[in-house]
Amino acid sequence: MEKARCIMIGLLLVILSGTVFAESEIPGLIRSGQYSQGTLGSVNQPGQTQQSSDGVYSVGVYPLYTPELAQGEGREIIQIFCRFCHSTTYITMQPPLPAAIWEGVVNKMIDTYGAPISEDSARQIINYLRTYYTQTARKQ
């Protein structure tokens, strides 16, 4: 009798404390994030916000697009391979990088990860990269 009850009183405070935690914030989350559609091309940019000491936080809109890469040669190949792995997002989210550091991503990503890329798609990949995604080609 005395077993039964125990259980009884356990099992009560599993489901009431169940509900409690249920009903309670995540702590530091304000409210959720909210998926929209966006204008391709354009970033709208939050206003300033008031920083606070105590880590809550407050999170914006998420895109749902993908920015679309740069229209020439090598493009193709960019979507066949690096989408294996992740979004091309990862590519028009940089800054504008050198030459040399395109490269060397590149060969991280086979060398490191495992991509499996030839030697002459890699090629088309750093020569795409270094003529749509450094600083002078930025600039026009």
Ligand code: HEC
Given for the second form:
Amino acid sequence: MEKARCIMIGLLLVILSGTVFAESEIPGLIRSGQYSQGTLGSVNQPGQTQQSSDGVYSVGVYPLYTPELAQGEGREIIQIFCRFCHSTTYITMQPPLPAAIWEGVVNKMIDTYGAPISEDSARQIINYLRTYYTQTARKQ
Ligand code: HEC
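Since the structure above is the form predicted alone, I would like to see how the form predicted in complex with ligand HEC looks, so please show that one next.
What follows is the entire complex, opening with the chain shown before.
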């Protein structure tokens, strides 16, 4: 008798939790937005949109503020090692720097902040930064 009551209560709980936690369509919420590559320094205003009548609001395109690194040898290795702790925006937001300063930056990441980068990889990273992010090389 006791066992049957336990089974009945258990069944009731299963049915109740099914209805309480079932995913339901809730009207009037915000739809997910779209993410796309943006450009630093310029924010585009979205065009005028038709107001919704059902209370569901659409969100426009969100810009991503991490610009692409310059294409070239060493880019992949930078993307592996220099994104452990911060985004590569830390590189692109610098003004064009002399080669020696870049070398100093990379060494600081390793010596001061403990970036686990081998000597060989560090050499490739420094070469890349010298090639694409100095006064003479930097295009943008
Ligand atoms: C172990 C974590 C770590 C890794 C890996 C790392 N950094 Fe950093 N980086 C930091 C910290 C911490 C700062 C200082 C953050 C701050 O001041 O807001 C920083 C700041 C910077 C700055 C800003 C200027 C400066 O000197 O503070 C640049 C440029 C930079 N990092 C480049 C790099 C590059 C290039 C790499 C790849 C070789 C790299 N980081 C890898 C931790 C790291």
